[in-house]
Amino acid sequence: MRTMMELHQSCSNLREYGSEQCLLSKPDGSSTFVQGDTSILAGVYGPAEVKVSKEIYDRATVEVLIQPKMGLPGVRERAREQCVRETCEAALLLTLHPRSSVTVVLQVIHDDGSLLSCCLNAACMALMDAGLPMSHLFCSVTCAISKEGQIITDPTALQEKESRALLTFAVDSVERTVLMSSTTGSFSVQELQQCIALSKKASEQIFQFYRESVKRRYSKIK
C-alpha cells in the first residue's frame, strides 16, 4: 500500500496547466484549457431553445459535442462526450431551466494525452464563464498505470501507450467525491484506490488553479 507521502509526490507531477476565459464573443461562455502539450477550446451556449424533440419539461437538456483535430468525430468523442456530459448534468441547476438547451462545444488543439481530463476541466471554466448555476465545480485527472505498476497522474500521449491501464475521474469541489469514472485495461482493485486517492489528491491544485483564475479575472475589471 501506497504511503499518503507516495501520493503526495506522485500528485506533483502534474503538469504544467493555463486557461483563459473569455475568448470567443458568439458564445455565453467560452475558455482555453492546458495540460502540457494538449489543449482544448471550450464555448458553451444556452440557456437557449431546444428542439420539440430533445426538451425536457422539468429541467434543461444538456449536450455535448467534441470536435477532434482532424476529420469527423468517431467512436472516441462520442463515449468522451457521454462523460463530459454526465458530469456537467451532475454539476449544473438543470431544474432551473426547464425545456433548454444547454449545449457545450469542445474544440480538440492538441492531443499530448490525458484528453478527456483535459475536456472536462475546460467545459467548467467555461461553464463558470457563462454564470450558469451549479451546485459545485468540478475537475479531472488522468492515471496510467505502467506495465511495472507505477502509477503515473497526467500521463502524456506515450505514457498512455506504453500503459496497461488508464483511468480518468470527475471529482467535485464540495466533497470531493468521484462524479464519473472512465477506464480500460485492466488493474486491481487496490490500483483502482490508489488511483482515487491521488485524484483526489491532485484536484485540490486544480480547484486551487480555478479559484486563482478567476480572482485574476475579475480583479482586472475593477
Second form
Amino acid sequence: MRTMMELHQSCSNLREYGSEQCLLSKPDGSSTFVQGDTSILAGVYGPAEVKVSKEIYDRATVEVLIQPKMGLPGVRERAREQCVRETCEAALLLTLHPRSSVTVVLQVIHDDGSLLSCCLNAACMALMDAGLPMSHLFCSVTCAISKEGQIITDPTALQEKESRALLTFAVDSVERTVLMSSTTGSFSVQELQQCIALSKKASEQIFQFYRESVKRRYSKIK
Amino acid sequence: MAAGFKTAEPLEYHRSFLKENCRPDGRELGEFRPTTLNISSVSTADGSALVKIGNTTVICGIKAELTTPPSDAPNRGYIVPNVDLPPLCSSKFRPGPPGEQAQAASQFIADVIESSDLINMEELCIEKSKLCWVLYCDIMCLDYDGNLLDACIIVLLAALKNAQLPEVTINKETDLAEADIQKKQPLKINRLPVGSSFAVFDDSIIIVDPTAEEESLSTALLTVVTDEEDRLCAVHKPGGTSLSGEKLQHCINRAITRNKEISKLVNKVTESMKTAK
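The structure above corresponds to the form predicted alone; please give the structure of the form predicted together with the partner chain next.
Expanding to the full complex; the earlier chain stays at the top.
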C-alpha cells in the first residue's frame, strides 16, 4: 500500500522536504525522506531473531547499517551509524522485546548536504511505519556556520563545504531537548547556543509534518 | 557483602553512592582520575606517547612517510589516525576487524584534528603535487577502563608535539627525495585541543570521566573538546537520553578548566624532554 508523496514547502529556512512511507514490501517498515536534493531510503526489520552473540537478555538489540551511494561502508559511515543507533535506542521501548533485534538499514540515494539529519528523519519515519513502540519521536536539523559567522539551517553540500563549522542536532518530540549532537569545525559557546535554539525552532515544523502525514495516511484506512 | 550487592544490582549500587554525591572509587562527581603522561617511549616511531587516565592506558605511535599529495589538495599533506581496541584491553572486544566503537573513535579523532586546526597541513607539503608527508597515527588502547576518547586526544597531542621529522629536499638532477636524518625538525602545533567526557545517569546526574562500569550503566555519554582559546572543537553526544541547556553549559565550563590542567601537563612533559636532552 503506497501513500502519496507528501511535499511540504517550508516557510522558514529549511529546504523543501517530503516523505513517503510503506514503499517496500519485504521490510516491516520503510520510508524515504527528502530534504532539498538529499534523499535517503530507510527500511526497518523488527522485532526479529538475533544472533546469540549479540543478544541482550532484557532488551532488543538495535543495529543500524548505512550504505553510501558509492563504494563500501567505511569509517565515516560507522560513526554515523553510532549516532543513529544510540538515538533510536533512546526513543524505542526496547525492554518490550527482549532477546530480539531491530535492524534499520539506510540507503543514501543522493547526498546534497545535511546527510546525518536526513538519515535520522528517515529512520524515525520508518520506525513509525513499522509500528515499533516508541516513547517519543525524534527529528534532526543541521546548522552550518559560514566563515562570516552567519548561521544557515539545512545547508546544501556547497554551503557545507564553504562553512567553518557544521553542527547536527537531534531533538525529541515530547520535551524538545537535544538528544544527539555531532559537530565538526570550531565554534564559540554562544554560536552553539544559537544553533541549538535554531534547531529546536526548525524541529517544530518537522514534527508538525510528521503529525500531518501520519494523520493523512491513517484517515484513508476505513 | 558489598561485592554481592554490586554484582546483583549494579545500578542500585551506583545510585546509593550518587545519592551521597560521590562514586564507588571515592571520587567526587566532577573529579577526573589522576592522569599521567609519558612521551618518546617507542624509539622506532617518529613520535610517541603513553597516557594513563586512572586505569585506562592508551599509547600512540606516529610514523611519517613520504607520498604524493592527493589530487584534490595538491599543496597539503595529511594525517591518518587509527584507533585500535585489541582484545587485550577488555573482554568486550573480540579479535577480528575493528568494531563500531574503534571505527567511530577513529572518525572522531580525524574530525577533531581537522576541526581544531591542530597542524597546518600546508606545512606537511614538501613540493606541490609531487611530495608530501603523511603521518600515520596509530592509537592503541592497552587497558580499557572508560573515557577512551579523552585519552586518545591527549596521547595524540603529546605524540605530535614529540614527533621529529627529518628535513627532505628534492635532488634536482635525479628528481628523487633525499631525507637528512641528522637534521630533524619538530612539528608546529597550532592548537591544544583537550577533551572531557561525561556520563549521564538516570537522565539527571552528570558524572565526569566515567569508568567502564559507569559507562555501561549510564543513559547517555557526552564528550566536549575545547581548545586553549575556549572555543569548542567538538560537542559529541551520539544519542542516548536528552540533556538540558544548563547541564550542557555546566559540562562545557568543566571542559574549559580541564583544558588548562592538561595543557599544563603536556607542556611540562615536553619541556622536561628538552631539558633532559
